[in-house]
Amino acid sequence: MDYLLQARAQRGAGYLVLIDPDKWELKQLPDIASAASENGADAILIGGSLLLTSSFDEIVKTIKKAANIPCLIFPGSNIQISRHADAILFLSLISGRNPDYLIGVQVMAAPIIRLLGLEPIPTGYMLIESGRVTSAEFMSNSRPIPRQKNDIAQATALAAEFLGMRLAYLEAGSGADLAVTPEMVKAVSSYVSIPVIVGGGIRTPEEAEKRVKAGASFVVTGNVLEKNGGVQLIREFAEAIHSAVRQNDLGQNY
C-alpha cells in the first residue's frame, strides 16, 4: 500500500495494468509484464472473474519474474491467491448485498493470506452499471450501482472508509460498454479521503485522463490491451494518466 501511495504522490495518479489469466496464453505473459514495466505502468494487477486454468500460482510467478514493478492479486475468488505476489487487494463487494462476496470468501481467504505472508490491502469494491451484464456482476450475483446515482456511490464509498478500507474501487467491469462517468469519479473522490481506483470500459488515453482530472488516484486498463496488444498503447495510457492533474490536487472543478 505504501508503494501505491508513493506512486500517486510522485506522479499525481497511478496506472495499473490488469492481466486476466484467462485472456492470455502462458507464453505471452512475460512479454505483457515486461511491456507494462518498461512503458510507465506503476503496478500490475493479476486476476479475473473466472479461472479456467489450474496454474494460477505459476501464472503469478511468471509475471512476477518478468516484471520490475509490483504485482498485486486482483482476486475474482478465494482460489486466486499466490505466494509470489507482492500484495493482494482484499476486496469486499460493498455495492452488492450478497453476503458471500461481502464477507464469506474473505473469511476463507484470510488465513491463507496470512500463512503466505501476503500484504492484504482492504478495498471497497463497487460495481457500477456499464450498459451490459459483466462477468463480475453475473458471477457475484449482485446488482451494480446505477451509473447516474452518484449519491449512492458516495455513501457506499464513505461506508467503506468508515469500515477502515484503504481504497475504493469503482468498477464498470471487463469489456464494459460504458465506463464509470467522470461525474461519478468526481463525486466520490471529493467525498472520501481514501484513494479512488477506476476501471472498466476505459479504451483511450483521453478517457483515462478525464478520470484522473475528475479525481481518480489510479486508473486500470486491461481489456483494451488484450484486444490491441500494443506496447505503444501502454505508454500512451501511462503518459496521459501521469501528466493529468487531479481535481483534488488543484482544488478546481473540471
Given for the second form:
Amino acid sequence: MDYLLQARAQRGAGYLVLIDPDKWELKQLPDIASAASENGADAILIGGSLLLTSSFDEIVKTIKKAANIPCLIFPGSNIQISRHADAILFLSLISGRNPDYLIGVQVMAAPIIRLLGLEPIPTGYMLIESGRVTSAEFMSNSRPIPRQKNDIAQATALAAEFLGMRLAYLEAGSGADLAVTPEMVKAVSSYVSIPVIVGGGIRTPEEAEKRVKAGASFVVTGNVLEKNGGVQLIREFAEAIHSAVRQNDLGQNY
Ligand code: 1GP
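Requested next: the structure of the form predicted in complex with SN-glycerol-1-phosphate (the form predicted alone having been shown above).
Whole complex next, starting from this chain.
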C-alpha cells in the first residue's frame, strides 16, 4: 500500500497494468511484464474472473521474475493467491449484496494470506453498469450500480472508507463497452478521502487522462493491451496518466 501511495504522491496518479492469465500464454508473460515495468507502469495487477490455464502460482512467479515493479494480485476468487506476489487487493464486492463476495471468500482466504506473508490491501470493489453483462457481474452473481447513479456510488465508497478500506475500485468490467464516466469518478473522488482506482473499458490514453483529471488516483488497463499489445501503447498510457493533474470538485488541484 505504501508503494501505491508513494507512486501517487510522486507522479500525481498511478498506472496499473492488468495481466489476466487466461488472456496470455505462459511464455508470453515475461515479455508483457517487462514491457509494463520498463515503460512507465507503476505496478502490475494479476488476476481474472476465471482461471482456465496454468497454475496461478506459476503464473505469478513468472510475472514477478520479469517485472521490476510491484506485482499485486487482483483476485477473481480465493484460488488466486500466491506467495510470489508483493501484495493482494483484499476485495469486498460492496456494490452487490451477495454475501459470498462480501465476506464469504474473504473468510476462506484470510488465513492463507497470512500464512503466505502477503500484504492484504483492503479494497471496496464496486461494479458499475457498463452496457452489457460483464464476466465480473455474471461470476459474482451481483448487480452493478447503475452508471448514472453517482449518488449511490458516492455513498457506497464512503461506506467503504468508514469500514476502514484503503481503496475504492470503480470497475466497469474487463472489456466493458462503456467505461465508468468521468462524472462518476469525480463525484466519488471528491466525496471520499481514500484513493479511487478506475478500470474497465478504458481504451485510449485520452480516456485515462480524463479520469485522472476527474480525480482518479489509479487507472487500470488490461484488455486494450491484450488486443493491441505494444510497448508504445503502455508508454502512452503511462505518460497520459502521469502528466494529467487531478482536480477536486472545486476545480482545485490535489
Ligand atoms: C478489469 O479494470 C480492469 O478488471 C481492466 O479492464 O481489461 O477493460 O482494461 P480492461
